[in-house]
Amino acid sequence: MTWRPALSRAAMLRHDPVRQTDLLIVPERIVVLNEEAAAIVGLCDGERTVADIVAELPEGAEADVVEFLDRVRAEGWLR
């Protein structure tokens, strides 16, 4: 858990005021994030470790957060 996730250079996190939701914009794709996913991605600043990110979220979410980060990393949206 020493990985310090950050958005890849090709990804951007943006808020869509029309839809009132957060979007992850990646090449050739726009991913609509739910509130929890947006909160997790928003914490991926390259400074926080996975453990730091988990500590800032509701208790008991560790397994889900780690799984989500691994999935997003596998997509190439996090480095």
Second form
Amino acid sequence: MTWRPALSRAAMLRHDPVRQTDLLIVPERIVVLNEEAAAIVGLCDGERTVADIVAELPEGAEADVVEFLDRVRAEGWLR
Amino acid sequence: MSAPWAMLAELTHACPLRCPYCSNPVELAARSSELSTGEWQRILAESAALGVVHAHLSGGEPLLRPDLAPIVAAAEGEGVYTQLVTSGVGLTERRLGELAEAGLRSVQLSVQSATGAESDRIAGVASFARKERAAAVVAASGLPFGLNVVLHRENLDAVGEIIELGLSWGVARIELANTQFYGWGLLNRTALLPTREQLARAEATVKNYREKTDVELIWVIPDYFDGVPKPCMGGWGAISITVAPDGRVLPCPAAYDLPLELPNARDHSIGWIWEHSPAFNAYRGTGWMREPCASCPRKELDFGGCRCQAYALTGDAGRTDPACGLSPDHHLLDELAGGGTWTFRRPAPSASGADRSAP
Ligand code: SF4
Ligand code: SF4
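Switch from the form predicted alone, shown above, to the form predicted in complex with the partner chain and output its structure.
So here's everything in the complex, that chain up top.
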């Protein structure tokens, strides 16, 4: 089956108005996302495929995006 | 000054268990002094506005608060991620369902050792069977599930079996936390103190399991033994706040006994406490340090170690943490020998009073 990335139940994505940044919060960790990472995670809605996500991001980023998604999935924060 | 990220909410100091290493203070806050639901809601809102995004809802046993669900809901409403830290006693399917409904994000269950007999002996109360049932309930809920075990002389040799237990319960993370010697842990230090050989064996076992399993194994080092102080709380008043059941606010959960005037959330806003209270400013940064810390290249890395440990062992919270090999007080640790019996957190329960937390 094609992977349609979505946040796992362990993870919460939110904007932090105090620090003006986006955060991914998991049981024992708070991960500060840079703009690119936040944009990618924000597209992980369980509907879009990896190809759909890549298509919505600036051109030439494909390899980085795929690698990033795999890494976040390995951490258990995406399913 | 940066904003705090995380809160440890000690919702009550009451607990059906009696662990001899309990991280609660030796002087437990009375139930009659506990904050109300409305007070917790205000504290969570003020903390979130200040920058807190993560809360451990702990105790004692937080399930003893009948208003836990509204407290979870208040945190969730402020965008604060909540993790329940529980002994498992009282965690029924219905209760967990109510908490998940309110927005609870994850659960950390504690266990005292790998078998029922040992776990109950260390907890001082028959509780393992209930933990097993709680584990099944959490696993079935699909919530992120972590196991927490405090390690010491009496269970370090069982660390492999403890990891196996966690794997069989379906947890995603096992926190193996060596006892910290404050409060109850300090009171029972000789009985809890492991040997170097025990620690080395346990660490090797953990390393071994890391190659065999995807489950995250967190090994919290015992600073008494490696000569390196831990960067306590990421620095004093730098990352997190602890709120006591009665509203006292502390820079660290072990700071109850320090000679500081602890601010109370009943009298002040969390913002004022973080920024202006003398307690939160007492050991902020590096300006308070004396030698050998003041001129040490590691001072921005470990912040001179733990203030509570310095105070507990030397009577002066401004000294270098004796866990540091450079501390003139380091010999206090080298001379220690373990063994003997411990004192439980409270006397043995009487037949009638034992089960007040039964679901
Ligand atoms: S350490 Fe033991 S006695 Fe203390 S709160 Fe946790 S379960 Fe209760
Ligand atoms: S002397 Fe102070 S700053 Fe240096 S390593 Fe020891 S505790 Fe850390």
